[in-house]
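Starting off, we have a lone chain in the form predicted alone, written out as structure tokens.
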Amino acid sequence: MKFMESFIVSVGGSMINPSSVDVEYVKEFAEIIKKSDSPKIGIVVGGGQTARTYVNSMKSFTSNDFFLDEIGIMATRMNAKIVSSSIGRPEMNIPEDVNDAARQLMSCGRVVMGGTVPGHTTDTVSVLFAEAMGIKKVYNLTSVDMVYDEDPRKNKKAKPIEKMNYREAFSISLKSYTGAGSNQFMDSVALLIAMRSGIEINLMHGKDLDNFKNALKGEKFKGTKIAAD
């Protein structure tokens, strides 16, 4: 299988982590990476059920979304160690930063990173991570299969969206922000960054690994696609 365009995919610490590390899947994605004859790919992983778990304890002993945003950010790294293993790199250093990222995958050509810093989500770490390579592309591997209009846990009418521009994706997506922790589709700044780039997004339920091979391929896929009108 040959997918020749650089990409970023950030995978949601849900598809890695949901209640433990799920290492037949962390394999499966694997597999695709190191199959894949893109010259430069780039993964950020996120925190999942561990940086929620110590997020919400550390929220008994203070309120403070820096603090809490720093707890969550060392559950991304743990999680990108295990990928970059997965990977054959288990020598790598987990990059803290977007330019030591860059560096990595200038010299190799594939990287796993985490998050960076607090106030910045690993949504907006891919993005950032992508427009500092000139990369035009970001894969969302997330824990919902497509955009909607209005939250379907909420609403079972809610309409799914199959394409949408950055300033209707912000909309919706700020309407579910409620602070450290918060489980939107993707980050609000993620997406303000997006579309000053002009980096099309690609949303999928990261679980249907095949889906994500046929968005990969330029096929047709279940997800949402957004990007300039």
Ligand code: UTP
Contents of the next structure:
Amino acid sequence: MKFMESFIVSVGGSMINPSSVDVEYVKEFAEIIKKSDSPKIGIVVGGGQTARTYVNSMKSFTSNDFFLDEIGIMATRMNAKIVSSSIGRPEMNIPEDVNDAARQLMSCGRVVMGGTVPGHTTDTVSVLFAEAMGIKKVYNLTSVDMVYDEDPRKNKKAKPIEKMNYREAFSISLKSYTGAGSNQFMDSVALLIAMRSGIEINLMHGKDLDNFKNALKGEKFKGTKIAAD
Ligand code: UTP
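Having seen the form predicted alone, the form predicted in complex with the ligand:
Everything in the complex follows now, all chains and molecules, and the chain you saw is the first one.
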């Protein structure tokens, strides 16, 4: 498969680990990565059900978001270890910060990581990773098919948007911010970083991996492109 451009892909925890690890999904995703000719691929993995279970259990003992985030990060790193194994790299040290990830990506072309520090989600990690590497494309494989102008679960008339600029995306993301555990299509910090560095974000449902392949090949795909006007 000819995917020549370097890219970062952020895989939602809800794809990798919806209730337990979806091994078949991980295998299918890994095949795409293994067959890709892209010089550099950074993979950032979310926490999914493991993060939710551990964060919720820990809430019985503390309401401190900083520490709740820390246990969420641990879950993302467990999922990252599964994904690094799936691409044939079980020995990979899962980078704990973006600098380390960037150094590893320079030298070996494929890196899998999870979260870094409290205060944001792996959406932000993926965009910071792209920024550090000078990579201009991020694919966000998530649990919604497109970004809507309003929450489609609350408003049946919400309109899907195929292309939007950073400011529009930021304002929609901020509207759904409710603090820790917010249900945003993407975290707002990630959108600010993308804006300052002109990083294009292609958001799509992660389950449809053929759609992801079309996006990688530069063909038409179902999803939302967030970029400069
Ligand atoms: P995720 O990136 O999976 O968060 O990280 P999410 O968006 O809530 O989950 P999905 O994509 O909808 O499944 C899981 C949790 O780990 C912490 C946050 O608490 C986050 O909610 N985290 C993650 C951090 O604090 N810092 C990071 O860099 C990454």
